[in-house]
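We begin with a single chain expressed as structure tokens, specifically the form predicted on its own.
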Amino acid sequence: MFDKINKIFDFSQNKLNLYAKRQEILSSNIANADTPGYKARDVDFKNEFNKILNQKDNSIPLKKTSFKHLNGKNNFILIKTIPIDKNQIKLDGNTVNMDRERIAFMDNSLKYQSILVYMKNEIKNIMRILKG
């Protein structure tokens, strides 16, 4: 049972840092939407998707250095990014597109947030199920 739980969070936890490195990403790109030669960047969502998808335990192992240490995991995920379309590069050779930053922003932002709104079900479904 327990199994099953640590799954859904590990795959949430995994969407979840997944976003927040978009976040980060979308986010400078906007902060240099006026630098010259900024090129954009994202993430290929869905090639870093299939990694969290086919992700096995290789995992780099923790060093323990007492015995009271917890056994802990390490979720970390490479995230690859992108250059975006170089369609539309300003005479500085800034390649940001603050209408696309934007929307993809707000995209983003929302994705997160309901994932965090199923782990918050989740979670409640759980303690119901507990106190019976």
Contents of the next structure:
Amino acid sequence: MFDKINKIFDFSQNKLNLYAKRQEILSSNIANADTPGYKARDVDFKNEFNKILNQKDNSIPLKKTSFKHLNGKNNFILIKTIPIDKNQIKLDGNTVNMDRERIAFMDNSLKYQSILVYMKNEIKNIMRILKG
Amino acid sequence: MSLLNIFNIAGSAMNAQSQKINTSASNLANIDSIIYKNGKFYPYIAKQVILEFDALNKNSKIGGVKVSKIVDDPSPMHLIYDPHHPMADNKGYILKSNVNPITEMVSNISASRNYQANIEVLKTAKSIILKTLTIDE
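So that was the form predicted on its own. Now I'd like the form predicted together with its partner chain, please.
Every chain and every other molecule in the complex is listed next, the one we just looked at coming first.
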């Protein structure tokens, strides 16, 4: 049973992780809007999303930090970042476009919250069934 | 959890930007100041903050900002003809500080806008984390 619940939440969990990571990257871009030589980065969303979709193994991800631990499947997805290719206008080598970053930041936070709402409803449904 | 890293990133940026505001305030305030060093008088030299990328951990491509150093502005001093000034040389010229009020105001505005942008980032991150924590309500 818990395996099934895990399966229900697995996809949402991975997407939440991806959005949280992207939020971090965007905040790094905004923070470095004034740093000479900083190159703005972003996640290759299509690529990362395909990685989540093609993940076959649905076992609970466990991290092994000691040799005494049981063998769990280590299926944490490594998220890659790529530099954004945009014609830069600043002389100091900085490629942050503040407008793009702000809009992406807002957009990303709303998407994150929409998954939260979806998960909330999922939990509500499970609770409804459990209570009868 | 990567959302918590946002606090470090935005916090470091706010720190760096407030240091910039501080420096430009100090430059503006000292536009007429004179420094006494080694038995001689010198005009105040404008200071500039150099920002540097500060990676979260060793191989990370993302991270916050840190102040790498505070350097003297390399632009030349102003030479002004004022023969009645007590510090004038035998030709009647005095050296004046190289602080440019326009540059300082612009950098002040830019730094404070950046500061505000980072506050917005912090607010968003906080509200997202709070919403994630109350997912089961």
